[in-house]
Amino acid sequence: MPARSKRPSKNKDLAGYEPDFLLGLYRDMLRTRALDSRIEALYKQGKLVAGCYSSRGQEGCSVGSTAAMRDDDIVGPMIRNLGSMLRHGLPMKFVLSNYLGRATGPTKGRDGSSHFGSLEHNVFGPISMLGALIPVCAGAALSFQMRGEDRVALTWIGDGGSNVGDFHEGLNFAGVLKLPLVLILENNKWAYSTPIEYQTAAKDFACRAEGYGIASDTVDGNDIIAVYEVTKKAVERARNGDGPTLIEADTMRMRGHAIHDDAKYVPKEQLEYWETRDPVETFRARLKKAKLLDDDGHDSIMAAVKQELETATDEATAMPLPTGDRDTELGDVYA
């Protein structure tokens, strides 16, 4: 087993959950993986001009945590939290239109990657400067506190991004003011090509919460139910005025830093080990064991996901490209 691979799933019984909820989680992981694969294919076909960052292997963390949020809560996804965007209501065509640089997309063709959000859906856009979204979401949480709203802000960071100043400043600020903020640190083993043993001498990342005087927890990031439960607990604490929580999710980045990165630096045996803990396949097996899903049910869900994806791709592709005229280019840039 690779170093620091810990917190295996306890594989909790699914009893007590509504079947529609469980199947909805499964469907959203399938939607995330399907859209992720389509974006990767478009990149390799030369139809995208910006970076492509895969979330393969981390769908359970994004979908499970976002499932614990209300629609009026804020989520601030990072580049590998595509599942959070979909779970919080962003349509597939909305996502694809940005990657394809369409004028009617969320950034109107200015960004061809994942740096977009939707205030209509209470989704803050990812920021290239990793960690910068933590103080932004802390600011949103402060606004909830000042207005007396029982809303919560949720964002994510990777193991590498947790070493920047914004991580410290945002969490310290949230801790001092007891803001309703939940931060999930996705320990996905690699900060680009730097393994975690060269990032910190601490026993884990969750222990950093003690320095800010805030709550912490750890979870198997590939167990979607465990992620949902630990996030739900943190969200309830935040909503009740008990302050922020740092959650370390043990997971694995199954692609390179970006699609152009072949990740040759990752040991083959490490990828093989984590392939056996694939969040989609392991949850599918649990649903089958609980007799909530059979092959026909899976095929039906997959057919619906495929139809949704094909329709979204066609609609996004048919959207117009930016015209390039001066007024359009300068709009939304300068006041």
Second form
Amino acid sequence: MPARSKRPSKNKDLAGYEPDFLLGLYRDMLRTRALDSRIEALYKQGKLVAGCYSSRGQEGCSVGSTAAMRDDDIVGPMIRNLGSMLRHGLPMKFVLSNYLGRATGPTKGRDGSSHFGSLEHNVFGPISMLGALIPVCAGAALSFQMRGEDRVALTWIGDGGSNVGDFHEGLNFAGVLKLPLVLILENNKWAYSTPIEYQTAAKDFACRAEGYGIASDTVDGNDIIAVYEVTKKAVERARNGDGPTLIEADTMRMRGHAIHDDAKYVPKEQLEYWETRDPVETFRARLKKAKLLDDDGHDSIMAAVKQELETATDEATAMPLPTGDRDTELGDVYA
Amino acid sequence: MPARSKRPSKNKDLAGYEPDFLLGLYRDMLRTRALDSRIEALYKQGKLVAGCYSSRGQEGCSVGSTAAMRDDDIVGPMIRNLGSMLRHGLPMKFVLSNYLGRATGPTKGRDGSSHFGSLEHNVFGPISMLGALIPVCAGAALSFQMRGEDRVALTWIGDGGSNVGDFHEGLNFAGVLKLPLVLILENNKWAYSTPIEYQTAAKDFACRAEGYGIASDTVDGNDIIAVYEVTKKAVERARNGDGPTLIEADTMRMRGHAIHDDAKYVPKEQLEYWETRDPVETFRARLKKAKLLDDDGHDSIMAAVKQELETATDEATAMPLPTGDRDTELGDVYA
Amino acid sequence: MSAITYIEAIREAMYEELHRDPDVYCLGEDIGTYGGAFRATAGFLEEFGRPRILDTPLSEIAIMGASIGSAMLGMRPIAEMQFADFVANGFNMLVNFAAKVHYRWGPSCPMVVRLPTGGGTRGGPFHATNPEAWFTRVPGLKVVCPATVYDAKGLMKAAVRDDNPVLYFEHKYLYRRLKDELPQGDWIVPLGEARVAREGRDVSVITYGSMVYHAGLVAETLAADGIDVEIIDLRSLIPLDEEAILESVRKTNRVVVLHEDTKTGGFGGEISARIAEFAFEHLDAPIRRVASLDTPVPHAPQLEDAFMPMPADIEAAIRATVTY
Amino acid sequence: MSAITYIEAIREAMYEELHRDPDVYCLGEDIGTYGGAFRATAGFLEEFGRPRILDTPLSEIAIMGASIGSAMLGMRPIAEMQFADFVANGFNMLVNFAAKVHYRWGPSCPMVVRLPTGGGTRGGPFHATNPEAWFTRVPGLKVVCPATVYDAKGLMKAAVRDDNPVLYFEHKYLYRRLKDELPQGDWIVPLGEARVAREGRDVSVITYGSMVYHAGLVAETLAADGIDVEIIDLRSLIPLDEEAILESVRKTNRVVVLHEDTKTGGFGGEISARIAEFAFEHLDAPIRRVASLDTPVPHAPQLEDAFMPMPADIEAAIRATVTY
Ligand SMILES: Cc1ncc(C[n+]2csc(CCOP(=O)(O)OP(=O)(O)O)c2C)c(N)n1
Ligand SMILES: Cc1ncc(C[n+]2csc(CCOP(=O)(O)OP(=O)(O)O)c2C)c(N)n1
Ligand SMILES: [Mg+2]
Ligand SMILES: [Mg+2]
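Structure of the form predicted together with the partner chain, please, following the form predicted alone?
Up next: the whole complex, starting with the chain shown before.
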């Protein structure tokens, strides 16, 4: 598979959309980026329990796809889908409190980073082992089918993670049962230090769908509207009983694998090129061009985001640390 | 995937082949079938340690593909590839002695049926967990590549087993490194009681190759010459450094899953149809038509096969049973 | 009322639970049309239909994953591994997803994994292992090992109703060998309560699964010699009824730990260790372990018989302990 | 000669073996260009090239399978799991293929699997486990757990030269914390020989891996109080140097079994059981086990510290044992 990226999508006219919806997408990308930067900053201040993984450059893919879901649909975000968590309704302080290892956070300090879910918000949390969420989300989709619910499950995988057996078994299983499952494969060109040509010899990842008899699509992962539309189509297909879809999103990891990684192995030109396709900046330009957003508009959204972030940071920081009571820990191993 | 089978291949003219080679193929199919029937008979006489799996109806696929290999190539037969074991040089008594649990057999009674290999004969034995031989044979192929040997590894998988994660990881790994590996997927329509439409929604299995960037082919698995030719092509590709091939062979399991299984779930018409495509009988007819074999010829081959089988059965039966000495067993766990 | 076998008891339990609770469903390879490799789900497809009785692709990871995902949303899957041995293919899902999700962020994961286990049927290296000790060391999983027809039914029903992932090790050797008449009505055997399978004064045999049966036969032989053996059938390994073990040891002061799994790293070590720590003062003899040989499970009868704890081995260990 | 760290010792051992034997090669995720998540293979790609230093796809099954297939033909792969935890994905390959192939039909399978293991670094449920006890119960696998810089090098070299699959558990907490000067030349530390890490008269602490380090600190504290602790560092769990354990117990008559893995089902049970069976007469006190809490490994410092055996826990157990 060539390391080169596909061409950017031709930006569609935004005319068909409600301005509020579009500005909502924009706001959620800004929220994602702001939270992501805050997490980085907290790391540098030595306030996180451990490291962190950045979603930077992939906000459009997470927010746009999740925007195509209903609130009662299940999303199963992976480490670079912070935008999905926020869009699907998880409060910022939830996320922050987990990075900060707080006792009243979603994992009570038991797991880190975005390694958590919330059934109340219809979010499934991942485990570290990549690919595992695919069969698990197929299981969620199976429960919808069995119960006659018209809900859909959406999850993500990377160019690296897609080479784990779970991908194969999970998608194939979903295909046989025509389960309402959508999988977005974020081809961000790198898996830790490993480039895609060391991950697979396939010309792309979307073609794997055929091996499971399921639908597929490819999309410019940095064009939030394109991602929204392609996901919407897949979700409708799933909701109509027409089975799963594998969507390959062309995007780029704009930071190191995790914060400790300076990613020297990534060619500078590749990063520079993708900088020009930044999902936030390009969408902002489109909104401006469509006269839906001026500088004041941007500033007021940004101010609200900052306000939300400050409050969330304060609230999360104010949360208590765990006490390390052994009986409590032992008591929560079993339901 | 439709349960219906593909059309039989148009039988090619046999003119390009040495008669000895063709008769050798025929003989090895007869040997396979005779040994297979003998194993069944021994089971019915209560002489086997446990059950057995029949290769019946798939002899052409095993013998034809293995005929395309050099002696120093590695083959990794699965349970229905008895023909491959014999063709690659394992003596009949080797196989029989293992079914009979003999102390001087290839596993010394430690494993059963065709669950063994022989490095001397360049045969890798499988484990029960389907799919595992694929990455393992990729490892054999990797050693060839690293050592600059022009050897090739060949293994098999079923329509059922191909849905295990090992298939995905093994083929993809082989694709990245362009390893000299050939995988024959014997689509024999059933995995135990499960029909292919419950195994996958894919239109066929060969299309999965694209997801790994490797070559693929499909073949009438009951036409031994077609199998030989398609494997030959794949082996040449592998030997030339052009990487792995996935070959889907259209065939049919003509017995139950194992001998205890009466396979009531298989439609009678399906069996009747495939009976007309029996690889031994159809090849015999072709040899006759090409005037390479008459009834006498057949009889004399058959007599030799019977002789070989009787001797092998006698020799295997005469082998000692294990004594169950605990120290010996403990002593052989580690190399 | 007529006697049923151990495997019929498993079938009955599932059948009743499927009727009782619409969230219960079964999945696995060949469990529908074929009724399962051992016929534990025979007739279910006709009665409950697909997908509630779900013939899956040959994909253990998917079976486990689908069970987990649906369980997190309140379904109660009963997943069948065709043989316990194949659980190695879906291992990660069980030990990392199912076991940890409740502790990590709250959801319960009520699922049962059925594992036809054990030897004595010449299954060889991949169809006869006893893999329970891979899981007894994983906090978050429960592990049950029914040894009787009664428990096969009662523990299955308890497992289905439990809000945690439960690994249900059903022993193939017992499938059609044990028969019993069971009480009518809806009853369960709670997880975590051991059973005194045989009362005795002289020595405690702590065991579970198939070895309860074998120990029982040996105890009868020894009774003729005036050796009075107590047999504790653990029923579930996790949760473990430690008190039942200690109580028996405090009474007999002598103990043999017995299981069919290989010795090194088997669950017997855990049992011995607890006794050596918490009933030390009560011990009048070393704690002997009797278990299979530290080799893969061999196939040929002569080898499998040498591999497994045979009556003579059990008897010898008990005699040595009693006469110590 | 200058002191090197534990991880540098691992790197040195591999480096020397790669030079010594052309059949040795390394494979794993990010081990080439990046030099490995913990830099154990830094610089190898430049020196030995691809594919001998092989950045693989993200595929643990394939990594294990490729190692096995090549090892059966005489190569000597050193496979890296990026974290020990991910071995759960390649589990079947190790326990069913690698472990059993020699016993079943003869081929040797000389491969090393490197497993960066253990906690103390806030890794949480999937980056801090101690999974050795999944493997100590699998006949056919060897399991080593170096606790010192010297052993990190010597056991790695022995593992590479061994004709069996060897699981090499390297403890992340020790990576850069331990430093030592090592002798020149080609030497190994044979598998299966325990080491007296500290001689003492009053009580034996049987342990391995990171806990050798922690036990050593506690022993110094207790020495001030006149309690003379002997520490046995097992070095390899399989093969197990049972005689070294028993010898120490016969001397001190009191024993504490210590490991970082969770308690129930951890390897400590096996150690206790052997002592309770084979050194029973020599015991003057119950065999105490000190280990992690039976929960998944938690992430936050307060929780991980409560989870792991802390010096206070070790000290308390030793004092209780000595004063029993
Ligand atoms: C099964 C498994 N093996 C290894 C790892 C270690 N690991 C974590 S993230 C990562 C790279 C992931 O790459 P990709 O899937 O492309 O996702 P990206 O980081 O690019 O979003 C690796 C190797 C893991 N988490 N799971
Ligand atoms: C991983 C795994 N799961 C389950 C089984 C049990 N099993 C043995 S053979 C078989 C069916 C195999 O079907 P297929 O792969 O199509 O091969 P065929 O028998 O048709 O040749 C099953 C389910 C197994 N051997 N391995
Ligand atoms: Mg990536
Ligand atoms: Mg088949």
